[in-house]
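Just one chain is shown here, as structure tokens, and it is the form predicted alone.
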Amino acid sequence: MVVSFLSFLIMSVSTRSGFLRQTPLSAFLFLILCICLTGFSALAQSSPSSGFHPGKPWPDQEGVHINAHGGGILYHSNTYYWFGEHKSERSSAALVGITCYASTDLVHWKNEGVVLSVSDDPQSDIVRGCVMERPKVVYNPSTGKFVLYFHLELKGQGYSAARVGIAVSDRVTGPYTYLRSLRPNANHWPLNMTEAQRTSAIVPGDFSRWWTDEWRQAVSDGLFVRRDHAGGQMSRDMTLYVDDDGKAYHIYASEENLTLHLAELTDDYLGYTGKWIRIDPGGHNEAPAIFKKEGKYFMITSGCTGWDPNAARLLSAPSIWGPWTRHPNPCTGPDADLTFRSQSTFILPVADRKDAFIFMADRWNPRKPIDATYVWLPIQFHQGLPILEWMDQWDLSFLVLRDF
């Protein structure tokens, strides 16, 4: 816009010899300067290069809103790879598959396409119309494989399947080969469940109503863990985490979304060791997002209110194995009690910046899922605990250690 206007002025000067005679040179130059500043200001406000704009449409390098919902990011070979759910105009079911975008600066993203496509085989777990949510990818340096986990619901079964799907690739951008789905940790008890809880004779059928004090206590004591012991535990909203020692963990909402589970993966990241714990039993958490700062583990989650937002929860632990302590809502500012009208999906450690983390969340739009936007905010700290403060706009220069 600015260039076009300057071209017009130059043409005016060359074709209308009276222009300069009628306009003092200083005024003429001042006019050009004002117009340039106005134009550059408008470009800065509208350009994605000016940083992050939480909750606003986010175009990729082709100008199309990024379609990678419920996602997570893998940093590999100096590039960030954002994996997410491909959403359609009218459905949150998987009609395309899992997408990937690449960036070197976290602002400008190139669409790398669909890395795991739905199947046309009606016998496949991932047949078109199933549910594939919250994909996360980790890299295993010992095998050279990229491993993808996601929450899977089988087509036509609503949310009753509650499985995890696993896929693998030799290349970060795929294509990924679907391996299998399962419910984790069949025939394995959690480390932090007592013998009395394991052997209790209380079963779900003993309760005619949920949400009574007696029912809540039974849930806390492992009511649904015992029910699902032989067939494997339910696995819904999830994330993956690789610790400093290379050990990987699958964290997922289980027990009818009433309790979080944290399970250790095998060395190849393709299965489970059988070592796992329950976190905040009966706390009704989903949307787990985990990170580590100075040897302490933090997890931001949400309550369970369907597609509607609610207040975030914060948990912390001195060890990945706990004990995990729950803290108040870490959000501050407008709509803090609704997590800024969003829900957590991932916490991203920023490369080459010590203790710099970005909170990633989605603003779901069930009426038109493809239009759902993203809320990314820098994580700050207050008295050793993370806080999330609303910002209309920010950039990576903000990410210096703040503990006030």
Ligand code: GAL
Second form
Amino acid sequence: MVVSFLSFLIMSVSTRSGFLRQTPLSAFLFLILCICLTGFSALAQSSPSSGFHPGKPWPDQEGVHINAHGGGILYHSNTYYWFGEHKSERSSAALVGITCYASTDLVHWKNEGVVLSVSDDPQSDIVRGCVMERPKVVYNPSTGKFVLYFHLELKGQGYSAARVGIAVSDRVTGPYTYLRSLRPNANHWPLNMTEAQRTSAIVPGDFSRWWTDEWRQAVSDGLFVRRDHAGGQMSRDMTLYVDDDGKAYHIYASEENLTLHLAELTDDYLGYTGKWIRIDPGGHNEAPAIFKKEGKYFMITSGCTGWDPNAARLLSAPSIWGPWTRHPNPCTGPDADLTFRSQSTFILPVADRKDAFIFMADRWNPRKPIDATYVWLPIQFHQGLPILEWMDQWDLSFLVLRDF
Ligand code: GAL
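Same protein, the form predicted together with this ligand this time rather than the form predicted alone?
So here's everything in the complex, that chain up top.
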């Protein structure tokens, strides 16, 4: 705008003063100047599309709003792959499957299509109309396989199945082969449950009402872990994390969404070792997203209010095995108590930039799920703890220029 105005001003002054008619060389230089200014102006006008616009529609390379909700990102062979839930106009159920988009700059995304399709077989766990949420993909260098985990709810059973689905592929963009679903860690006790808690005779049926102080204490002492010990632990909102030593972990909302579990995966990432812990027992966390900075682990989660946003939570630990400590809400400023009207899904370490992390969240739209938008914000640090601040618009230079 300013640049265009300047061009206009120069042109009128020059024309009126007869400057152009007097010297051909000046006229030529003037023309070059105008072309440069126009080019610069066009660049300045197009720059918004080069950054992130939290909460706004995000067109892919074909101009269609990205359909990859509750997603996560795998950086592989110099490319970011964003996996997410395909959402439809009217339904949040899985009518299509898990989608994938590819990008080298995190802003411009190419639709790679559906990498794990729902099935038409009514006997399949992933029959059309089931729930497939929060997919995450990791790469296993020793097997050369890409491994996809997602939250699975069986068709027609609401959210009661609480299972994890596992699929695998030789190619990052799939197609992925569905392997199985399960409830993790059947017959394995968590490392951080005492002998007294494991052997307690208190059962859920002892409580006629939930949410009393006694009930809360019993939950914290492993009421639901004992109930699900033989059949496997409930597994809903989830993420995957691969540590620097190549060990992978599945982190999921369990125990009726009252406690997060962190479970170590086998070396091929296709199953569980049986080593696991409970995190923030009875703390009612879901939507876990994790990252590591300078050897310290941080997790951002949400409370449990369905599609409605609530205040984010922050936990940290010196080791992945804990102890995990709760901190105040990492969000600051307007709408901080609603996580800027969004819910965490993943924290992305930006490739080749030390300590540069992007908080990824979903602004759900249950009335028209396909229109849900994405809230990506840079993670800033204050006194050693992550903080999140709303930005209408930002780009990756923000993470380079800031020295945390
Ligand atoms: C949220 C959860 C979403 C989805 C939704 C269904 O709490 O984070 O992934 O499961 O509930 O109501």
